[in-house]
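One chain follows as structure tokens, the form predicted together with its partner chain.
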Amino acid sequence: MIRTYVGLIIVLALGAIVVSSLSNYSVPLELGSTGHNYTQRGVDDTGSVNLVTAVVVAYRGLDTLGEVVVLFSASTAVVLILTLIPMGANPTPSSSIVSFTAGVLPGAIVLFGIYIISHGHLSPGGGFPGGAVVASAFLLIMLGSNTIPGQSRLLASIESLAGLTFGLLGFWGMMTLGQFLNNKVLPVGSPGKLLSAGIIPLISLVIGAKVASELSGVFASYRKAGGEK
């Protein structure tokens, strides 16, 4: 009972702070200086028409590398902790609707994911959302089959290879242009074309492969630990 009251008091206090700060909030009409710089120079600097991708992959590429490391360590920790939990005997059997869908849809889902990954510099998308879409196809396959997924050497090697390639692409810029993850080691090309924007499409591809394999690994270890005891 006391939990509810304390929780309610804390939430109400925070709500009052939110309301009082919003009542003094004035709607901005112009961009801040950083945002202004990105929108003015983004296309010339990076060749990426999608400025969000330009910021994520080119301007703040090092942060994205760190983000990939966070995702990697989290997925490693998930797999590690799940080995402590006794394995389920058999996964809960899936219904015929799920197993039929799992036979039909994954190809189209993977294709859509590859489209999102490869067009990250042209339209909303990129490595992270596209990789998540590809991983959802693997999740569907796993839900449709009634066996426990085994160890996958292929997934592990794709994951390591993608991480290694990301680092090597960074060092390529350091060797040739003196800057880690410099985007202009490849020609920027004409913005709006599929093959343009320097190494942004390559990095999107690498991130997509890494996110897809990592999330698939997490789903697979969930599937292994779940099921009837």
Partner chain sequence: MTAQSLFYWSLVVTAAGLVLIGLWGVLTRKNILRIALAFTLADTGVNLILVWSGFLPNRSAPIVDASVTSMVDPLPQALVLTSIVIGVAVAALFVVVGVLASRKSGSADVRRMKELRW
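Switching conditions: you have the form predicted together with its partner chain, so give me the form predicted on its own.
Just the single chain follows, nothing else.
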């Protein structure tokens, strides 16, 4: 009972802090100098009509590199924990609905994920959300099957190759134009076209492959930890 009261008091206190903070918050009516510069020069500099993608993989490419490293570290930690401390629970049979869905939808899900990745410089999307969508197809297949994934090294190979390619694309810009992940090492083309924005589509592709393989590897590790004797 005391624990319940203490938790309630903490929640109410945090709620009061949030409400008091929001009461003094005002939305800026104009962009700052950095945001204004992105909106005015972004399309001309990168050829990407999606300025969010342009900022993530071009202007702030080093930040994206850090995010990729964080994702790699997190997935590696999960796999190591599941390897050292197996769950010891056998997989339960999937329902008929899940089994049917797993046999029908994965192809469409993967196609949609590829679309999100390949059109990240034209519309909302890119490598991170597209890779997560592709990985969800792998998860659906895994949930619809009673078998345990084998010891295939395909996912690890894709992950390593994607990470290496990402670094090489970054150093390509550094060696030729003096900037890490400078997308103008390839012609930017006509904004709004599929083949445009320099190497931004390639960057989205390798990020998508890395995210999809890492998340799929985590899913496979959970299944192995739960089902292997």
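Residue numbers count along the first chain shown, from 1. What we label the rigid core is the largest C-alpha set whose atoms superpose within 1.5 Å from one form to the other. Since the structure is predicted, the reported quantities are computational estimates derived from the model, not experimental observations.
Chemist: For the two-rigid-part motion between the two forms, write down the angle in ° by which the smaller part turns against the larger.
Modeler: Smaller part versus larger part, rotated 9 degrees.
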